[in-house]
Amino acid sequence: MSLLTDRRAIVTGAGGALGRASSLRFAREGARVAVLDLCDDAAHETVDLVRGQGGEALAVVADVRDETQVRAAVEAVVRAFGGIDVLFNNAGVMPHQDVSFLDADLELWRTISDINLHGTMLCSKHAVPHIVAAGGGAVVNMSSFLAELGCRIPQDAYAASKGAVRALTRSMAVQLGPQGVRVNALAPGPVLTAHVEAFFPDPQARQLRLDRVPLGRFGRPEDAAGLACFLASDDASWITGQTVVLDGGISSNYL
């Protein structure tokens, strides 16, 4: 028996590296996956990859900041799959322009919060009643190790939004536990995607970050996908309200 056999899952931001890896992993573990993304082409690319490995997937296009679009997307998934058992709130942004609060652009802060925090809230608001109606299930939210510690090169809006996701996760878990819905978050460290690589403008900058990682490598999208799959599965049936840090030990390494 696979970890997510017969589960009906929504993965948001599923056209990006972590969302795509998670969609593929969820499908390999037996889930039917609704691939939600702002970009239609990216969503369909992920669907094609899922179907190419023998899985079942549905492309859904929505801006997680827009409640009307989110509501319509969730309703489309329910019509197609008959219900929802798992929601992975993976959609998020980490702009390179994010800097110290001392130099912050308020509109950028609002954009980051709208996607990372308010998008998580809106998708949960509309998907959770269907998870409850299905008899319970799991919500997995995306936080960050930057919500756990400070950084000499600050990304304050991103860190603040992900800290808020962590707080929201705890509150959701307490509210929804009696209804059979578990809510947890994962907090990745530096997962080496093309976007993250751009934060390291030269080999020395990259090596400085790598030197902080006790396990000696950057994360991979598959690492995050594996943890999200575990938290969504019955193997995590007595875990709720937690934020699990996935960072190769970097947050434990005091230099």
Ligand SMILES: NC(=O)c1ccc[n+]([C@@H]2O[C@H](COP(=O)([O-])OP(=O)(O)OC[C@H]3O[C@@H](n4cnc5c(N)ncnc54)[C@H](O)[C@@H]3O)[C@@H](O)[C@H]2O)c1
Given for the second form:
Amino acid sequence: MSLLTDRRAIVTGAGGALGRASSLRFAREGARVAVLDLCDDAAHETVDLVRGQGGEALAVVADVRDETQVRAAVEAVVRAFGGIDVLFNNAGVMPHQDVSFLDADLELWRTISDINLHGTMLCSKHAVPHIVAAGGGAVVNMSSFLAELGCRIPQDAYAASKGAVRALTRSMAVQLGPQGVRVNALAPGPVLTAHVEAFFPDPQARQLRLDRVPLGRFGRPEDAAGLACFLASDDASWITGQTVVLDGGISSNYL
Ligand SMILES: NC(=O)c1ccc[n+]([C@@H]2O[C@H](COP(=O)([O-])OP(=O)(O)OC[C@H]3O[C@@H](n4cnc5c(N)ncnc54)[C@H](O)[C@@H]3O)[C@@H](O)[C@H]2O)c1
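Right, and the form predicted in complex with the named molecule of this protein, after the form predicted on its own?
Full complex below, order starting with the chain above.
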């Protein structure tokens, strides 16, 4: 028996690195996956990869900031799959221009919150009633280890948005527990995607960060996918309201 047999899942931001790895893992574990992304091409690439490994997937193009688009996307998934059991709110942005609150650009701050926080809220608002109607299920939210730790190279809008996702996760869990919906979050440390690598301008900057990782390596998209899959599955059936950090030990490391 696989972890997500017969589950109907939505993965947002599923055209990107972690969302794609999660869609592939969810599908390998038996789920039908709605691959939701702002980018049509990226969503279809993920769908092709899922189908290529024998899984079932559907591309849904929507901007998680836009309530009309989110409502329509959720309705399209319900029409195609007959319901929803799992929502993985993975879509998020971490712009290189995000710096200290002292130098914050308010428009950029709002954009980051709009996608990372308000997008999580909107997708949950529209998908959760269907999860309840299906008799219960799971929501998995995407936080970050940067919500757990301060940093001398700040990304304050991002950290604040992901901290808010953590708070929302707890509140959703308490409200939805009696209806059989578990809500948890994952908080990954640096996962080496091309976008994250661009934060390390030179080998020294990269090594500085690597030296902080007791397990001696950066994260991989599959690390996040594995945890998201576990949290979405019945193996986590008594876990709710939690944010699980996966960071190779960075947040336990004083020096
Ligand atoms: N990569 C890391 O090191 C890391 C660490 C901690 C947390 N995270 C979080 O994991 C999630 C995925 O990160 P990633 O590294 O795969 O990023 P990514 O940029 O590879 O993927 C993000 C995806 O989200 C989509 N997206 C962006 N805005 C959207 C919107 N408004 N509506 C719908 N889709 C939208 C993008 O098109 C993209 O496909 C993000 O929430 C990110 O903050 C990443």
